[in-house]
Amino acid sequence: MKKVKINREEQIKWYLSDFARFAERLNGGSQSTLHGTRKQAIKQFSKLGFPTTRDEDWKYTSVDSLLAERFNLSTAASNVSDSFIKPLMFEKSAENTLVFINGHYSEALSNLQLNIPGLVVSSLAAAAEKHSELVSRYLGRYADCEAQAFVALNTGFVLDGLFIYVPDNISVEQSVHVIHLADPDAGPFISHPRSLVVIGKNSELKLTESYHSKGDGSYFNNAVSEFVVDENARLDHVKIQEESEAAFHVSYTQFQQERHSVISTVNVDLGGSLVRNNLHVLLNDENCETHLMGYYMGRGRQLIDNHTFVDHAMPNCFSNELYKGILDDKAQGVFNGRILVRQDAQKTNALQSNKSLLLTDDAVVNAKPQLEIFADDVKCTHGATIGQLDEEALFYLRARGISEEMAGAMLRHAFVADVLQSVKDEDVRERLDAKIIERFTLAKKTNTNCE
């Protein structure tokens, strides 16, 4: 990333003054309990400041390029046509799609046909009015404002986002799709999307989130999500990020699991200039099951950083984590996977694997798998590999009349196939498959040498 001189104190003052203007626009909302939470969070943000590469968790990822720009807070949804949104929808979830433009809910572009007693699927702003007791019970209880500066910043500006509440004993058969579209035509902006998803006992939900861009301009999405998965509940979750390659994307996702719950989440990153995903899971009771899958593809000078933390707090739980990345040109990747097995978490079974494929000599990946085990009856493995395309396999395919471009695409697709197979929604999987193959076949380089 390009090195720039940054005055961090001035940047903090900029966001604090932005908060003052934001609070003035709230009118009566500034007297609410939620605004008290906002003020505490922005106060904590001013104490924490932005992370530097001297912080261990940010050792390989400098945010200086992000801080070099002044982003204006997005105040209203831009004018986006229905014809632009429709191609982003999935056929089977088109009737259950929520659309957010620059962080603001668009009722006109959304389509919600779910009609299940007790089920709430809405914007967070609407839920804060209609279901204030539910929102206040869960919002901000799980994402860490005390130590995470970007979480504190998001919480300080929390206004709109996604809210889903699934009551006990409800299986939502139809998949829900949330589209986050950025329209930077009016200039660089910052939005703070917030998601709160609560799944009751013995209930199930399938959710896909996708981030897109209408233009190539610079902007900053600072997203925070809280998922509460109660006893014997199940969540199938997919997040797709294909934003502008001039965009900044920082996300923090916290999963809270209770007894016998199951989570499967797949995270795919294709866009962004600087991308940082923090994904934390707390297995808070016995017999929880967690599957974390991820794939990222960087080109140019993209930097994509995935930090995961799986906290085994109770016994008899299972977690399986697989992250794969392909880096081209001078792209950089970071994977930091931390597994904590607490003293009471006997009979834990935790697996972690990170594999990276470098297509040029200039691409860089920093991998740091971590195991912290304080129990003595566990089964835990972790590992990281970094390699290049197999020349023999490439020669084998070329010898059978397959073009160099297609042979390279086939090998790369085979490399990520097991991650894509974890996407259970057929519509989503096929769309991802097509996008990834298209990226492979259009790649300028299909060998291991640098031009």
Given for the second form:
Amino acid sequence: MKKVKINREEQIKWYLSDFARFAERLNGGSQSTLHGTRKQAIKQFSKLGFPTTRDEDWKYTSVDSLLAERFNLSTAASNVSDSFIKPLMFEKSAENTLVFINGHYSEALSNLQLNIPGLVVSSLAAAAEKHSELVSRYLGRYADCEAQAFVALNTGFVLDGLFIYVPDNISVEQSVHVIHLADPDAGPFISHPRSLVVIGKNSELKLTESYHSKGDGSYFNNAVSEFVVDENARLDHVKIQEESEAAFHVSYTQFQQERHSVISTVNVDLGGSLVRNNLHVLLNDENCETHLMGYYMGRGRQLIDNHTFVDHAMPNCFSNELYKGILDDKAQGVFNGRILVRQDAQKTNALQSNKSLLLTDDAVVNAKPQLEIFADDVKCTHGATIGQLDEEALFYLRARGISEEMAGAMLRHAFVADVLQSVKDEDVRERLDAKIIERFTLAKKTNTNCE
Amino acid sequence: MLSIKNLEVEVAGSRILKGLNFEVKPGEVHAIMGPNGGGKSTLASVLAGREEYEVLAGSVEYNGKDLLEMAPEERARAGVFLAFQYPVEIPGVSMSNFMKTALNDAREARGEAALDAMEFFALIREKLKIVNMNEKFLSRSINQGFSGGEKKRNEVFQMAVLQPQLAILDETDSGLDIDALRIVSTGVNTLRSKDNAFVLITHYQRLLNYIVPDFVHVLVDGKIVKSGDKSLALKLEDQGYDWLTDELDAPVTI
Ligand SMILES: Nc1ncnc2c1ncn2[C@@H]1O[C@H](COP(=O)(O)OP(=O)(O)OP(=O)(O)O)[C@@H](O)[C@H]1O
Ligand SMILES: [Mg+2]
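Can you switch from the form predicted alone and show the form predicted together with the partner chain instead?
Every component of the complex follows; first up is the chain already shown.
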């Protein structure tokens, strides 16, 4: 891995030169209105620069390690075989699976059988051509390009990603699965996956996104997602981040909810060397309901940072947030849960809870609830706890003949059981269950081998 | 089967067991009684392999092996079972997952194939009947929100599933009403055979009406100070432990 001395100016220049090369390759595409947006965004990015730990929002998360590496913009899908993708798919959504390799849509590996009039499930690049009116109506309207450098950077390079448009009054029965596979074989790359999901009035969508890696190389995924959930619509969303443990993963996800809409989002972080997720929910009208869940598991020197922001802008909404972290070795966790209850948002009911399990003395978590309440008739509760593995419980399981390793894995699984319960898709939940047990029974073995 | 010689055990800096001797043979049922704080649970914990108990001296042999050298899970797989005085609650681990893992880990250790879902549930259903519990209980988290009696019945249920060779029941009868006591006793009696043995730690003679012991021992201040047959339990119930400690204080009895 080539390390360069950190020079922020140099790095920004590098990204700008990357942009110039990118624009050249676009040929005719560089004349489009979309390209105007890109140019605007990249200008904003160069103005903002990368955040430092002096920024309150990045206090515990330094991007120095990210800036110490130089990534090349991934240009095309690499050759990944079908047999590698198959095990990543879920049985029930196998016919509605989109596959992206290094950020580029792979038609050959994807399987899209959904056939509902008006429903669009496609790559963003294809949608930008076929449904340009729809795309430009929504793209970039929600994610904050003005203040967030990584959003600006992503927008500057916006090209491919996910596009889903569910027209009004359509319940999409089948779940849709989006696989992002990183193949860093050809060297450290950067990709800027972009998702735009629009769910029309009275409609319903179930979506699972998963990030995986082939091999344990370094790369940088800088993802931005925008979800628009219209009146009385429902979204069931799961994001599983299983990047390589040398990878960088930064994501900005914006959910925009309209009247009577209900969303559930479960965010699982298992991989990544440096992970920063920003998840914003705007409850933009009355009677919205939001379930915001997540768990993260760090080991080695992983740093996993979840910044969530629930913006109660209107009255009578309910938000329920639960994040859990398990940190081993020298891993670090950051949780910042901001809840804003604006003046108009009377009768808001907002719950937040963050629980961490520290498995070693060196593991660290920085948890901060951040409540800003400007309405007087509201109910807001928050709590943060930090604990260790329950030795009594461990002994109880062992006393019944369960190995120490398996007992430990079961207790870690139990710790996040309530988050797992909120994953409604059985396929997905079972995979997550198995992953936890696997992680803690296999990991132990390799660790002891190393020592 | 079990042979404890001159066992001395320390916990949190104080010596609790002070040279304890105890023998168990297959087919036997032993009752251990004694005043609070005497070290009964300490003995049970040491046998089960709890790490905070430090063995200062003595030996524990189980089927010819040094029990103290074995990890808790190895002891369990070798047939040692402790029904806990205070079973711990484990939210998030379902009873069925717990029992399936325990059973199959033990089978794997013995080189047997894992039970499939059908075989597992058939076995579990049969054992649930013994303790008069219904199937809903399987989807609940271990001991979470269980009443005192349910926790005790759960210990007996686990014992029935795992079929130990040496079962130590630490006050499994305490706090049970007469119906629950009957259920627990029936559970134990169903499992009794010429190949396995039971050690019942109890404060109450009442239990011994249902499970008739071959031997009754009195553990006071870290030692077994008296052993006898079931009539000893009746005498203890009647007269308490004072006569014993008086006997001990008089130097002539030693
Ligand atoms: N983990 C521990 N830490 C500190 N002290 C302990 C621990 N376990 C037991 N002890 C002490 O050891 C002594 C014996 O306790 P133990 O629980 O073995 O008694 P017991 O005979 O089972 O009593 P009871 O009839 O009340 O259950 C007590 O003084 C108790 O406080
Ligand atoms: Mg006791």
